[in-house]
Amino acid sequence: MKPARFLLAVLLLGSIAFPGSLAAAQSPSPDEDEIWKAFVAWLNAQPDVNQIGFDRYRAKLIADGLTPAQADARLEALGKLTERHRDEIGAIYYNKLYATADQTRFTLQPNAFLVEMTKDLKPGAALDAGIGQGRNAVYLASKGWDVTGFDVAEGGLRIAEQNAARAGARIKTVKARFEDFDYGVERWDLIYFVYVDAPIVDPAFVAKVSAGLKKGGLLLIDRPFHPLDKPEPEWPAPTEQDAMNALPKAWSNLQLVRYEDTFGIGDWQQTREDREKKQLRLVRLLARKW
């Protein structure tokens, strides 16, 4: 379960233009329901993620007899549709993307700045929120870490399950939403939330992961942001959590360890060629229940 809103549009929906209102007035008038079943069912019959994008959705489009522009107008649609359904969407292309053998959208590695913050610390219950393939979740459990990961993507739960096997490591897998996961009362040594979008600037949900740390429990988070200084015509609009300081803001209930701000080369950098060296707005946080 990584990066949805910052990423997943990139990845899944590319960079189209829509034309707005001149495509509406001359598009086909299927219900949400059937435009949405309709753009699963494609998602679904294609073999591996290299296959999946906006702008071979539209090309298949186009192919079945609608216009340049009623096609504009149904991906304009189905972009309104996405957030609504982001957790199913979601699941689709992350399992396709972890079962794709020659996949360039993210590294094989753990992340850097997990492995630097846990070197020296002693094993315990660590928390994997959005375990996807494993990545983190098998180094942490070659370590000595007790490590439980939850994600939407059933796929990558069994890969994850996959991955930890052939290292010679346990993990446990759950598949949960962010939002549903119970988090429990002082439970983990560690949680870390690593590339991947949850809502973690909603006091409903710091509250909630705060209370399953246990007293001297570790928060970790490492992902990017939207940049501050410069416009990304492809990413969303700006959020709350994208200003500066709001996670140690966001978090001030526990006692801020490290904090980063700073723009690099992602975890998750790999999505074109053309962007492998493009620096990105990368924020990192370790804090510490009192």
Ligand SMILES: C[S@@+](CC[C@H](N)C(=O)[O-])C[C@H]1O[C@@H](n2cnc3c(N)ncnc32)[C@H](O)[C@@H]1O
The other form holds:
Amino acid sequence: MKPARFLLAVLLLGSIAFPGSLAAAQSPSPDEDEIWKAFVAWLNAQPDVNQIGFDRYRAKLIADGLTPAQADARLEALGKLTERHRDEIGAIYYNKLYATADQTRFTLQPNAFLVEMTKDLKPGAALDAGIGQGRNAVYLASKGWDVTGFDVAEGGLRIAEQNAARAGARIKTVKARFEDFDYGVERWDLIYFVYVDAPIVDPAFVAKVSAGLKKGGLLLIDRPFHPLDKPEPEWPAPTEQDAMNALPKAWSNLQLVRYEDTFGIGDWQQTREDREKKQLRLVRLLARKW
Ligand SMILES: C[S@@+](CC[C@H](N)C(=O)[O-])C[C@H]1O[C@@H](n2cnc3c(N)ncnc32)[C@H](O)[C@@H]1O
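Given the form predicted on its own above, produce the structure of the same protein in the form predicted together with this ligand.
Following is the full complex, with the preceding chain placed first.
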């Protein structure tokens, strides 16, 4: 896997797995804080999103004088640290991605499920959770919705605002995490999670987001069922009985309007390499609060 793709898979869709040989590599016990800071400084210094990835960092460590075994041990430590600092590294990655001229990784069109599910609705207050560069928020705002979007990637927020201005629309943006955003009480006509890795089957999260919906308000989710070939910890493996309809079960406090569990090419699977790889299992849900 190309370096940047590897990092993307880690950030977007999975966790880091190291070959057994790396786990066995020996090195002096490293200072985690220093290791992390050096890696973040290197990430920030890379001009292009395609330049960031663990194998490039490994080459840099070796060029700096580490032996291959020491570099592998350093990467193994970084793998664990990346899990711990997921939001920080995610923000660096997405800020770089949205700032690059190469926007071929994801579709710039608004999400098709969102477009279809909202086309006959009276515009109201919408919340875009993980707004990215604003492709969905800008679409809804141009249809008259009052859209607020939040994201950890601040650079994405600025680009989303610019994209909205370019479309003659206005959106509000907030820097926040899924877990910390104040969803309020009966505040939103529509809350959507499109291609984001939010804790959408966690009961406490479901309760918090549901409280934020107005009566009659809609929740919309569209995303891969699980990260590529690796199930996320909070998602049961697709072969397990529990995985059947996990999403509607998690949101059974709402009225199920539409649910799809299907295969297709994801919105964030748009490079030729990705499209040729395989179809993803995708889940889409629309539910209403009563
Ligand atoms: C794959 S992109 C999807 C962006 C947008 N929803 C779309 O469909 O184009 C995932 C987005 O989630 C954001 N993100 C990652 N972790 C987050 C967190 N904990 N809280 C809020 N946003 C987060 C990223 O910065 C990124 O913009």
